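Shown here is one chain on its own, the form predicted alone, set out as structure tokens.
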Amino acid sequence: MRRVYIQTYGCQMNEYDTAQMLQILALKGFEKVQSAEAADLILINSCSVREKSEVKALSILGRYAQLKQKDPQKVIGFGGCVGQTEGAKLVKKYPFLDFSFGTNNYRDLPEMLKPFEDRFGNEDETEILLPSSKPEAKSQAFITITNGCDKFCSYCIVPFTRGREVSRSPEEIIREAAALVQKGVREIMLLGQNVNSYWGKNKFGSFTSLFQLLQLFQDESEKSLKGLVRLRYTTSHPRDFDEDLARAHRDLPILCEYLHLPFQSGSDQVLRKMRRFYTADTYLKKMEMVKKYRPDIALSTDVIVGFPGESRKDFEDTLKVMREVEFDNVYAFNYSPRPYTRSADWEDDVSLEEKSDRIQELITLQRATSLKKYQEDIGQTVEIMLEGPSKNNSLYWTGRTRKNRVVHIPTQNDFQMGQLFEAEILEATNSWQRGVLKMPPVRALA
């Protein structure tokens, strides 16, 4: 069996690209190793919407050429959004680099390796199994219905590194769907970069929104998607989020009480320059929407912190923003240029010191508001998916709520990952609860 090697960077889009990539591989023989130096081809699948993912995978190669020197019949392939917008350049650059691709055109990685055939050896005859789209976490998939971006804000690459919008059938998403469910799948979510611009056109030549989509998954746990029982999807963008997904949120019993929805930054000026075509007044509005609908909702969001101009007291309406709608995590990073963005050109004038500074302010006072929400639960009865055991503790295995709350709880010898539980919660920090499960019996929902 030929092996494979794949080096993941960047966010949950380039987890299940590289799980479509393992699936590719696998028709040719390939099967995946733990390792580099145990693969006989290694592929980096590479992120460059923020510097720290590009440097990471910019920085592994200097272990990459070692291996390369130690074993010159080794492959080494560089993908992914740094692949597509540098590839050939690295690859001229870095000589023990083979090839190159990019987001877009992974899918011909059999045609990329044919020149490569002679390193590899026979393949075997034997026939040849697919992976689970997710194999570390088979009761829990990845499925993109959307790729690209239209929005072009002015400090995102994504545009130049995957592309314009394009949006796969409702039909073809299902089949999917229903391919993971049979393989055990509990939880899908449902992937995009901005997820709820998704505008597929079915197989009658009519278009179908995020909504309608969300609608089908729901009618469908019934029939071809019996045995899926959550539904999430992310990364949304404020100005595609509408009041039908609002109420959905309602509605939809598959669909988790759980929202992502990245607002960057609370000071108008800096959306503005953001070209983010909203208002900190328009973004609250929406969250007073979903909660109308939906009171008990999780919410997160994305925030930039020290973008070209921001002042003190830009910095402060994003705290602002924060304490009104309190919200479960806030995922922050401090501005990097990027190439080929219009910010790139600007004056990145806010100091390292100034940045790191506020982003530590923001982390405290988000810190203090995760505590009271995840304590908000103690005592409650919470619904938690088992995911496996704890990586830290080997008393416990870890579990997740709808809410998408970690929840840590005494294992049991006949603990599966996909299970569903009742669990009391005892005990929250700001990131993870302690729980037990409900006695007596332990009762499994499903």
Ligand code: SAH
Contents of the next structure:
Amino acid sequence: MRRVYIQTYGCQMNEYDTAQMLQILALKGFEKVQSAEAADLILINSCSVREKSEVKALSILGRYAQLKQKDPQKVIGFGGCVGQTEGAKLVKKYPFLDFSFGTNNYRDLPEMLKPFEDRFGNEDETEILLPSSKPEAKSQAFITITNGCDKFCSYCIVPFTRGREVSRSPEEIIREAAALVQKGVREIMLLGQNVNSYWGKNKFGSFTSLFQLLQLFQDESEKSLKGLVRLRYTTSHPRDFDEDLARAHRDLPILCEYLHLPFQSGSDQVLRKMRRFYTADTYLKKMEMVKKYRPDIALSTDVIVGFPGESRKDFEDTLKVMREVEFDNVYAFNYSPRPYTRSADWEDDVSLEEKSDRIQELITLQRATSLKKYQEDIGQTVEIMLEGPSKNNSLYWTGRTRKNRVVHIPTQNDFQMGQLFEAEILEATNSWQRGVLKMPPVRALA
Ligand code: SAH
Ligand code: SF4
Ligand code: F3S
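Could you give the coordinates for the form predicted together with S-adenosyl-L-homocysteine (SAH), as opposed to the form predicted alone above?
In what comes next, the whole complex appears, and the chain from above leads the way.
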């Protein structure tokens, strides 16, 4: 019996990589377990986008070292984005760490594990148990379509942890999607650090843009992807976000009316120093363009607070953009200097206290906007896809709308993940809605 536990941090691309690793390891007889204590092989899939993310991964490594003291047969591997740049140093520094790996070589895990073979159980013995180690059936799935980033925003470590941008071929992506749909997946999120620079070469040598790939998904949803009803993509860079893509939100029924488009700052001088290559005004124009094609689109964004040199006025410009666009959600982060990046050489001159005050102010504004957006649906009928029993209340199930809003509805005995229903929204907070299935009759859409 071979057991693996993977602790995952960071973005959805890391989650995708973890799922890939589990599949690769399943072929070597490893079964996924729910805790590090129960595992023979412990892997950390780390994130280094902010200092806090890195600290989290390193402190869990400390905890695993204690587990290994009790059971020295355990094998520990450190991977992901911190592993990519710092892995070799960490292995040198910590004797309990057996090996490291990065974002670009986790496919070689079976090779890397060879020196530790005698610490694991018999591979064949586990193969009989394999069915239980298969990934659980889920109605939503991720597919990474581009890896890496060529943008080199001045604050960002990702181009160093994920390397140069590489696009997968459209055929490979559709094949992967078809396999997922066969297993019951009904919603797919296409992933990349900057998906709208996707430029995939097909088997005839011609290139496919993101817009064309989305169209391909739409066409295939009647053929090899029959059963797939929702498609999303993330993350986009405002500079590359074009009219074709905006129009796709109107013209492709499978594409959800939801868009995550990080603007980072509303101040042109900060944007220039960030090397984002757009202004607040061009960002706002692109948002107008999307709304022109899809007036009911739900929008979300990322913001950095306290970038070097950010004045109170610069920060207020960020709030101004938020007021104008009215996002469903804003993911706001305190600026954190990162190794290898340009901005690491600049003084981190906004105090932690000031950053916290600004972020607090931003959150207060956003909570009011989220509440307003979520309340817009009260009395409306929306399509929801069931995700599973609600975490906090067994009387409810949780579903998600095409706009990515969370809806709780009263449980029914025959509920299954992935079912689509129409529901009427009765109540809304700034982070969820409560609704009831449309009665009579309860209508399953698909
Ligand atoms: N590729 C995406 C997101 C990359 S990382 C994009 O270009 O938008 C996710 C988010 O982390 C970023 O959007 C940014 O808001 C934040 N982030 C990246 N580097 C950071 C840093 N050094 N300090 C604080 N936040 C950071
Ligand atoms: Fe980082 Fe900028 Fe690339 Fe996004 S676009 S991953 S923020 S360098
Ligand atoms: Fe973090 Fe790496 Fe994603 S640094 S945000 S896990 S690409």
